[in-house]
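Presented as structure tokens, the chain that follows is alone, the form predicted on its own.
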Amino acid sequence: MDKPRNPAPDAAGEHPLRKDEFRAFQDLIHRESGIFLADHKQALLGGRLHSRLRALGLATYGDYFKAVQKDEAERIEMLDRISTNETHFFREPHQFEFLKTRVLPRWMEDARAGTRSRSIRIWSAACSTGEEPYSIAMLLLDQLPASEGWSIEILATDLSTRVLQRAKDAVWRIEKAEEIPTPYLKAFMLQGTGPEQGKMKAGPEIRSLVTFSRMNLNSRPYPVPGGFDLIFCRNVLIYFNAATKVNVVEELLAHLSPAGLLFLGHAESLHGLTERARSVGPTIYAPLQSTYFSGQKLPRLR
């Protein structure tokens, strides 16, 4: 008779993530970040956390769970590991077209008429490695130059300290240049030479507009003043359950100016989440009472 064997290791390592351990992490991650990991993400979670077990010399995921409960820095590290950070320059092109053709001309017209200031505040609420806020910076700096009195302030936040550091460094593979319109690429990006060949870096003009900070959208109230002209929170709500989505949306809308706009990702909608906003374009929302970009009130979301 064959001798009993230990459970076979999985991709996560010598000691697979057990179901009860996954449940514990699932609950902790949801409480800490609002991100809900479905049951089929068990192997994925094990794979993403395994290197931390190795780094800390821990034998089991249960040991690691105890570590993250005791150590706030390790909890942040854990959340870094489970965050999804895929992004691109000028992602959701129709939103940038909406800004260029409908929003910015209206701002310029109102500024000339003296009915709005030339100070613009924007929040990129899940900025990942920085492509989103720098895309916004390129468009606005091109259309609203400082020489005409415009002042642009972009707050870029994310849950992950790892991607925030990459965003601050503002360096990407040169292949990413294909995502940027040629006039913006020439005006605002620097091409690496020598040891930096094959890379590009955001130029100082657009870097100066962006401030980075770690923020957890599941921790309320948000530690930033409201009154943003634009809030981008794209491809974030898809990771939350219904209750968390409602809470996050309400908080975001509370930080939007009465004439502001909220931008979501292509797979996201405010349908069924709030009656305080209405659609003014695909995945673009305004406060319910605002008529700034439509000229008339539209029906409530159903």
Ligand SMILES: C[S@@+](CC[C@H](N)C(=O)[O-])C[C@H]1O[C@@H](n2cnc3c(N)ncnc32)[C@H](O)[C@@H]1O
Contents of the next structure:
Amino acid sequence: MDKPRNPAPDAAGEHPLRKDEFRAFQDLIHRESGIFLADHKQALLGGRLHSRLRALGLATYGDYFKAVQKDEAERIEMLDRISTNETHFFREPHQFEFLKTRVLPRWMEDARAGTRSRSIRIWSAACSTGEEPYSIAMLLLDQLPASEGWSIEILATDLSTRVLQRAKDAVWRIEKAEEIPTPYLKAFMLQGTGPEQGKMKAGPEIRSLVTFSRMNLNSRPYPVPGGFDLIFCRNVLIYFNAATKVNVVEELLAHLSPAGLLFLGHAESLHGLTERARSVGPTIYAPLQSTYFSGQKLPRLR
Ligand SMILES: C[S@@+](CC[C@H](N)C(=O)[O-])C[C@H]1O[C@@H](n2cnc3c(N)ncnc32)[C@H](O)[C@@H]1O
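Requested next: the structure of the form predicted together with this ligand (the form predicted on its own having been shown above).
Full complex below, order starting with the chain above.
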């Protein structure tokens, strides 16, 4: 078969991403990250990688593919460019309401009765720029203060080093403050001044609860200890195909405490992926053997 030729350079003198090059990236990205880029994403991929080709002085996407194959750091750079990182503070508000009204009161009651520890471990498994783990930190610190003996650890992981750095910096433009309930904003966020005018930063109380680390959900076994009280894996399963979803969910459930809860995104569900968990609220799941939330009448969402 004839080797496909590069199409003629466009007006800017550059070669567009060819179908066979797209296929090679599609396959590599899927193997590496579990993210499946459907065929209609060809132009999007070209757009996201284009500036990297320029920065490296490469003429074609085929040349860039060779660079990515050879060099792990370049693969990480590429994955940074293709991941979609949209996130908000207190996203999926009904889940925070569920935690506040159903889960935390139960933990407090059990801790008072001496039937549960006051050490809480939470995992935000695709944390993006940090809005998710810091929202959890604000709610939990408000409800379970250290002065009452509670100790909270939040592990926040993501595939993308770029978003992890932003999450560690914990600085956002001030407009993001609108996503945060006022009492939490006043208690836990700092307002930028001088050159930081127009920005806000997470305060030390919530920053000290969260540890960040790069972790690929598509690479098993996960290098984190199990027994999490809560796992948030929200708005990332949607990028995976069914086989990858099954593997990821199995591994997440293996890292959940028997009395723990798994939170997914609004367009995600465990339906058809596992028999080992059941729904205890919209997009909230408990291990099947858990008796922790069994028989509970769930509250109406407000
Ligand atoms: C749309 S954001 C969701 C952020 C947050 N969980 C939320 O719901 O607001 C999806 C995140 O998943 C991350 N991601 C994609 N593939 C991943 C993988 N294989 N392992 C870990 N994180 C991944 C992306 O880098 C991105 O930050």
